[in-house]
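Next up is one chain by itself, shown in structure tokens, the form predicted alone.
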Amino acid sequence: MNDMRIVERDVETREIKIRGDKVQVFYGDNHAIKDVDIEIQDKTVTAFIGPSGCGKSTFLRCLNRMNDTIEGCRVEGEITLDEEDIYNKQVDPVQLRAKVGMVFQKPNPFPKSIYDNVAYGPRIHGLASNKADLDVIVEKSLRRGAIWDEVKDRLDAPGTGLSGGQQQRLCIARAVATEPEVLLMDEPCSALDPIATAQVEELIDELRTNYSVVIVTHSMQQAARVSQKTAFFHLGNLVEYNETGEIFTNPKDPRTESYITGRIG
């Protein structure tokens, strides 16, 4: 594991966006989350690592209430973002969703022509008043997604005929078009060749600039290279949550310095 390279620290101390306390999450009678307590800095790359099953993607999920949709899912504790708790039953989860957006796994582009994906949720959360303000949301965003130059010219074309790196992209601009103020996105990459993740991971960096990002990957060497904060999940529990250097370089629990060496995993 020596040959990681870990991100610069950064060495002021950033305002806290998200804040987890004692957050639990259930599946029927299956204890998925257990006693949660985290707090996520703003402009800033959290990574989420652990073995397969370990929770972090479905705490993940509960960032935007995603696992609302997930019939007999049930979370506990509090979870606010801005001080506000985002379970609170005045919260509209869609509302929500255009504030804190997300990335999935496998490239997902609607069905659409470029301009269509990124456009759709300015439209539907009226974040535009005629097609000359869309136009400007759709080009900021696909820059922001740094995919513009490659589509600007086919705008009209289906989404779905991009490359896989490139739909990864897109749904990365289709994201920061509702202006959110944090990015979740789950394994990202794990979908996409060496030369579209390093795109991604490239764009991921510049992205902080703007968002607090949060990343849930299976590869330590990512969360090494893009974040600034790593929280290590085990069977449920957060075990260790710290500055990327500190957890990959000086654990302070066994259990995550027998994952990051590779005894369990």
The other form holds:
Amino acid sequence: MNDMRIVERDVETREIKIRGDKVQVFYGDNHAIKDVDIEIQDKTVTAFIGPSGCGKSTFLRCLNRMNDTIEGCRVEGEITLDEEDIYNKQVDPVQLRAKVGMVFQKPNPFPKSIYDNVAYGPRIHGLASNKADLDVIVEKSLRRGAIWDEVKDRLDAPGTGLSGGQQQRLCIARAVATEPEVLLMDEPCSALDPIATAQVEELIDELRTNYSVVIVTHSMQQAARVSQKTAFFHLGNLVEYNETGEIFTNPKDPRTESYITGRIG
Amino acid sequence: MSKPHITSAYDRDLEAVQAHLMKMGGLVEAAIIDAANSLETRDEDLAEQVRRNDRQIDEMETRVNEEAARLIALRAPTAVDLRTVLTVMKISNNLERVGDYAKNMAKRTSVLVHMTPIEGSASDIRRMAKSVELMLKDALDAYIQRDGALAEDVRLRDREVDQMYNALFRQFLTYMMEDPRHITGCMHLHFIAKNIERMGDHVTSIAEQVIYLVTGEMPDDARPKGDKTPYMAEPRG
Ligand SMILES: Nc1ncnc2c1ncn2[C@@H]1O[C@H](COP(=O)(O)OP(=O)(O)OP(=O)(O)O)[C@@H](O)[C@H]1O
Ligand SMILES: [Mg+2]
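The form predicted together with the partner chain, contrasted with the form predicted alone above:
In what comes next, the whole complex appears, and the chain from above leads the way.
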């Protein structure tokens, strides 16, 4: 079945942005990701769903080498971004993470001002030549994070002083400030109220016209609303990967069906 | 059937709406049989009862649709649950239409009992109605059992109903040509036969819903269309 929502926003043919080939992840002896092959399209929102502990966050972290920072974590197989191996020795993980931005499950603002939280990335990557440019980027990013109106009068206040939901939107603003090509979001809305959730979902849909977005979510409705492709993980395996419309109306694997319909599986 | 939901109230909601649909199906089956019997036995009271009972079928349809809408709003069903709710809504619509046709049969019966009977026709019509009622029974059983093969069988049997209709059509045409005094009665009988043929189409649609429910795909091959008899009197072009 074709996903009819694709016609809503005009998007040219989708190329493969990220390709995973026989990806394995181990935490010591724990084999957390097993032989995952996946092709993630450009200009598409891909949702990762699955029960707690199935490896969604682990796999997501492989895509910008966040697992490098975890003690005892080993990644095998191949992952390419635009056909280039991201685990190649020549690749600088910091540069990679500017291209492949991430929003984490728990909001993690820097202990700095709201302004500096957002300005940090653009500064180190030289995206603004003067203060006025930087101001523009900060405002635009905070607007995209659906938090501008709440913080515009206190940009110098510490980011850590915001509410949990506001902190998360600040982190989204920070992630989009460097104009990444791929945005990885790990349960970005778990601390947000329905209005902020809708705003973030609208942002995700807007980002999709230019970027590839991968979102981990425990909300089936959110996956159904925002994504065009859905990947279902179970015990470290990628069980089913298909058009979102197809996954939610006619899943092929009984494990997928049990999970999305809320059955005892 | 499939595994239970973690939230058992969800299962109860789904069971309730399907139980109401099946109850509605039972009323419709009875309406078909009673309408056909009232014609054969020239029982005006029974015909009147079929007409009155249609209200109940309409009310059941409203109720089933309200329950289905509520389920969509509150439980956001997906996959097989979504297909269940969608098919419940479509089948209730098909059943309501079959009920309407039975009611129309009963109305015409109320007229026909005051006219000279046309020999053999009422029992032919009863046989045709009985086939459709059996198809409906099997379609509803297929629904309950999630039996795609039985649904497929029902779908194919619709062809026999079409053939019965074509035979009756020719028979009525002959009567009318033989004796113009038969025209009014034969026209009523013809509309009754046509109604039953349309019931068969709705029952076929129910069977197709069962196939969609079970497989996730609508059957795509068009049913074989045979005889063109009913179109022979229509102008070309
Ligand atoms: N930093 C870590 N060190 C050791 N083991 C880990 C680490 N992170 C995850 N794991 C293990 O890897 C497996 C997958 O965990 P992961 O966090 O990827 O699951 P998840 O699908 O994101 O779950 P959730 O939905 O609860 O966030 C689990 O068995 C978990 O215990
Ligand atoms: Mg996680």
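Note that the coordinates shown come from a computational prediction; the quantities given were computed from them, not determined experimentally. Positions refer to the first chain, counted from 1.
Regarding the hinge between rigid parts between these two forms, the matching entry from Thr69, Tyr120, Asp153, Glu181 is Glu181.
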